[in-house]
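In the block that follows, a single chain appears as structure tokens, in the form predicted on its own.
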Amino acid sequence: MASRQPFTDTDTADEAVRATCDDATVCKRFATSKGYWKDPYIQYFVRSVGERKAPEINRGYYARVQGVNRLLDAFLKKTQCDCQIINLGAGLDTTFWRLKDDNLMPRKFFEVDFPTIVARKIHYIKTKPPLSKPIIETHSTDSLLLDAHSLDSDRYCIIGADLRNISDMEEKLKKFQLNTDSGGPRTAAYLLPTLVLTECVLVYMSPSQSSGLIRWAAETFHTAMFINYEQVNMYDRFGQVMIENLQRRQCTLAGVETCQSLELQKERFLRSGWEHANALDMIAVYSMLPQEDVGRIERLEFLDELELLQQLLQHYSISWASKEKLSLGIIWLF
């Protein structure tokens, strides 16, 4: 009889990171229920709206979703959707379904996350027709490739893998027709522009692990963009309180040293093979969003703690980097 393996500190840390997937989904579910933005699909991943979230949390998620979507949609329009998207650490994200509704579908949309999270997401997709129907509608045959930790169709693929094991992740992605620049000479027309997306993912990896992932993306794709949303300015008192709150939940920010400043966020890409990089804190992003819609969401709930909202927005950022051998003219500004 096989002996049971001891439960390690790494297992505990990984479980705490996996729990952040549910935290984010619950917060998005509540914000959409209050009308901050529309997402008709998130209800199939979180049945109950749950307990009330503070207005500053809702506005923070609004800024996050709108900021990331603006960059994502700009890339799709610039490439005329002739591209591929890889959402690393995707969790229960609903972007694929939004893009289909908005007629902004890339050639293929990949998602990667821990196998346990992927298994849950596949279960929801299998059992909720509003989730499965859009996947089937974009698939050319009667059957999907489906097992416990992967689902593959013509336009959507979800894979269970550990992002810290790049070779294993890449092998699985290539198995499901990821288009890459590694594997011999190809014509430029065959190489798909690629967008890589990470939201509150790299910060849970060690700096060497996250830089390895960033460098892998730079070396693997001919023309590419990388969008990263995560913490910043984490070495002041407010940042330390954020770290301590997460530590009480056994959740360690292994990569927090790369989250000291916007400059460091940009440098991590430039040091890893990307040609251009930029970064904004979420106060700047919030100020650049369409002000008519910002005014609308600010009327949804009374905000008593404006200073707290400003502190939250100062401690999150969006950074983005690009490399473009096809000269698409990708200049990513809000």
Contents of the next structure:
Amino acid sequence: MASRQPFTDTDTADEAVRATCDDATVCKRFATSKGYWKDPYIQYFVRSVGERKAPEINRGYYARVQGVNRLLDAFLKKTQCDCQIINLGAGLDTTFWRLKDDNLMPRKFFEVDFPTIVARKIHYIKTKPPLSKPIIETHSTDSLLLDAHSLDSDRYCIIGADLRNISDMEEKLKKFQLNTDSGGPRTAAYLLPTLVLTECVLVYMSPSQSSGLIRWAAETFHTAMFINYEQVNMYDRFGQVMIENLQRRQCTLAGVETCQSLELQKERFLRSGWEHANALDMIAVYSMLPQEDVGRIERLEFLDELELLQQLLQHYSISWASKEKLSLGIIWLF
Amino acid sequence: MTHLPEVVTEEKMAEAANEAELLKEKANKYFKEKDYENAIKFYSEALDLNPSNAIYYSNRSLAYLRTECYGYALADATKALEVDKNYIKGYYRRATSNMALGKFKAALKDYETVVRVRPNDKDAKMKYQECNKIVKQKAFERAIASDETKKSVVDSLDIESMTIEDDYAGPKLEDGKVTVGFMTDMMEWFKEQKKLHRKCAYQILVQVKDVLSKLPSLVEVTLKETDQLTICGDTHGQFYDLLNIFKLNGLPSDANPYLFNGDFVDRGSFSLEVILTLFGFKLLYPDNFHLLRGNHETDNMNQMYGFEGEVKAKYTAQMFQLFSEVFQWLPLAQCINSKVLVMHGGLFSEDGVTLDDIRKIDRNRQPPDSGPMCDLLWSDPQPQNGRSVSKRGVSCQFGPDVTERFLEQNKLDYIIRSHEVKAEGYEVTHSGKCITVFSAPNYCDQMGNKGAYIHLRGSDLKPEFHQFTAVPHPNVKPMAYANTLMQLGMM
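Now show me the form predicted in complex with the partner chain; what you just gave was the form predicted on its own.
The complete assembly is shown below, putting the previous chain first.
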């Protein structure tokens, strides 16, 4: 463990990035309380529903959650759950618990985030039975492996690490039985299809750091898919405004360069070892979600200015890349 | 992974039912101790064993209500009734969930059902009546006739006996009147994010209510050859941008008249500052400072989009009530030199509406769900001919032919409206017959749009557009919800 360093600019920047975790959780908490989608577990990470959020924010989160979940579920069904999932920069995400409820658990679900966030999440898990019970239930022995910055069980593992320090992160993941293509026999028995997921994570690191991470994923896993949700079309007025606003919170979008266009979001995978890549903006995703449910959520709250939603959706995207016959076309959305 | 169907015997079912009951008892205990997390957990377990028990759903619904998960509460209540449509508590739960979600009509239906099934139940009757009151109140707000006997907040206010503390260093009315000095001081006070004393706010509101109530629903003004009127669109609580308009275009005065075309409040962080400033100028220059009502000068919008929250936080609910009354007296349209018509939204869902019809609108109310008053506040132009269902779900969208016919019938040249954000701050459509002006730049700290205002000279009545960009403002979250873009780490 490194000796205590003085508080630097990067520490401030990192702290600002960590704070975005709370933004997401709080917004999801509000949206679920209004009935946009079901998440019975998020209340254990943030108790109070909190201040009202604007309707376009709620709809934006709805589109994100539905979009990412559909891709995730398609991967699980295609691999018949005989796979592993790694959520990088997972924050206080509740996907593991949803998958357990839906009987769609992978062989093992890994989450990685900054140590301070992981420590918080572990604390919530430890103290809230609705969170710990599903983990204990799926574990073979009575006790879980637990310390300040990691929790390991048979089906769920969470570790504290810095995503920009890839070798350190990989070491920690391997310690908890992450399955990798380490040069051994390339058979189904040895190589688990792997899904790597990043939601608004890559944009906070430099383009070279994020391409390092994307390349690591391509080289470490034989049969794999990568799902990335984050900003896109950022080189316009809206993007400028967002960058300025976040700067005022000491939060830098270091990776905004790769958020220039859908093309670039695809290309970053293709030139880092991935065979196929797709990218859609959230306007497209929103229009492809089951319209009956979209109709239902649109009736939950009246949106006074549709432009606000359109603009929001236009500046976020889901991209996904795959290698080794794991290609999932746009069909996953239907 | 698929679930293989289990072979279930009657014995097994009875066993499961028993265990489920025990779990329910456990859950009830937790509920009594206000440990709703555990209550929900054990109700859920009970339901796992016995999924066709309405009581479990109903109880869990109540636990969800306590943890503000209204969506779940509603789902559970509905489930309970699916299992057993005669389970009275299920109707109660669903009604309560709907009330929490603001769906009062739906709630009333369920209370009605209970009363019908249990005509002697006093509690059921009371709940029905309470809900009915709320529904009626809301219907009232949409009713055709305004209620003359409705009590005004003004009657219960005693402004005279409100005292201003010695340590209040802010602006005060001079002899109970708004003066130029007061306005300058107040704008400076607001700029420094300070609060106006409630007595002054009440004085302004009571006086402006009086002034507005004497205006017709259609205000007619005449611009002389040498006059110039500045028309602004939505400002939406963006006080610092309003100050910038005054900086760029000069402070309002009898020689520098202004018309603000609605949507003064909501979404922006400084709605109170904007509206008190606009009302102050209305009192100072009643004949040369004009305000029209927008769709955001209504109770429903204020409740959802921040103004009500802001007033309640900075002052009181009673003051918001008074704002609501004052908004109801805002005129709906303005006609300039009998040639240019200004309204916030747009034209009508049906042909044949005349200026006289607008003049005759009884406007002292919340706008109805449809009709001319609703259209004036809500409609939008569209590029194609004819009318379409509005993307907003209220009123309509009207095409160039509709505009043409309306102008011809009423001998007008063109209309100016607002209501929609535009990247350039304004937009000219329908071959110049329908102009949109929007004066909230970088709307919601997100859109990056320009703002604009229009100069209208009495000499030629041709619109001259002036654009401007957003100025910085203090980092204050809009009331009632977090600043949109601050959330946009979306992360």
